[in-house]
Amino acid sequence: MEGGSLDNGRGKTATWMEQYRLMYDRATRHPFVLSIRDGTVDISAFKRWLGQDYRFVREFVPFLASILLKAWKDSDDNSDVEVILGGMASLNDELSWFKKEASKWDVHLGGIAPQKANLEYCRLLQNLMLPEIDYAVVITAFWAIETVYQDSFSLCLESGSKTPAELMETCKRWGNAHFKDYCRSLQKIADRCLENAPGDVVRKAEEAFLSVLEHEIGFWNMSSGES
């Protein structure tokens, strides 16, 4: 199974890949995706993706720092610390790659108001920063969030894609095999909070995952302009 690459067969995050496969594909083989690879992808809704996942990446932030804290506070590996920190470094590389891009498409970061597909998915990342939250649930859609966008921009790098060259970088970007090692890290961690979690913590973990891939593929839907 290609999502599953990034397991070694074991734990709860490859049992779920498995389980909600074809809800896994809808959000890593989506259209949209696919039409990069296939070279037939329609620049305004590469643009318009764009601009969203900008303003995304801007509310993933404070996401992304509140599970750094969890991970200082409530893990019981300090290495998780600097797995994590290493994700919060990338973020300022890639605002500034994201700011590169808009220019080079014409894009104005500045004037894009996010839609409603990009608000929904922004509010599951605010409330799963809340306090109350268990870091077992949180690791794991971080996990969840990586890991689907390797798998996809991934397919774009394979043997007879047809990318076009200018949107190979983007799909470098999370498609390499740097980030797939990352996103590796991200799955070992979330699948030893998991083994250890009570059964409400790995049932919130799960819809943690699902919701994600629902957002997913509802950021795609609208990246291609669907309602």
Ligand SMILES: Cc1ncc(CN)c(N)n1
The other form holds:
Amino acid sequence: MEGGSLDNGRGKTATWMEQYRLMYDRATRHPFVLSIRDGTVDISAFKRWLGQDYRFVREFVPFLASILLKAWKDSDDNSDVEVILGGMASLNDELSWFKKEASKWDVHLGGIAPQKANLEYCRLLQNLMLPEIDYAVVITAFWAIETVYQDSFSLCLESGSKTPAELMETCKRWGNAHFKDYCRSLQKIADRCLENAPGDVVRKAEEAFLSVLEHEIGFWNMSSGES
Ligand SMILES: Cc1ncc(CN)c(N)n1
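Could I see the form predicted together with the ligand next, after the form predicted alone?
So here's everything in the complex, that chain up top.
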């Protein structure tokens, strides 16, 4: 039996976001993000996030490469490769941005050791990179990873937010409309793959979605100095 029939005309991803709303909100409305939005952010926590996220994004490069390979081999839609390739191209730019931002904040990226929550998140990426993990599962995880950042940082750009001027560039990097369109493209790909996937693959994709949320919460906790 195919596992991905659309619920109420919506894709699986929207259904899961609603079904796991509490957890999704914990990942996207974390106190660390809210502290950026209300201007009370502890700058040492921001610097910790910056250094740790640089390490995470470096690990994200082989993760994306593995998805690109799976899209190339397994996808029946050529435009998937173009969307993922676009994401890879902007990672190069993102790594340069981290280096520039780190020097602005006097954060020495070379000396940063990944903390426990970061290592655990990178371990999840490594598991998802294994060749036996289905394309539908990894594209779902990828969509979730990007969308959590989009939703989190766009919150800091909403009217009425008191995001400090010196953090606006960071928030715009993931909160901007172009990044939102990119997340929507990933969501469409994930929904299409899930619609055609067998039930056990859909269940694994759901688990991957929940794992991403857990690790995102852990990452914000770590940045806040809570772990
Ligand atoms: C932890 C984390 N999650 C998501 C993203 C967005 N690529 C990121 N840079 N870092």
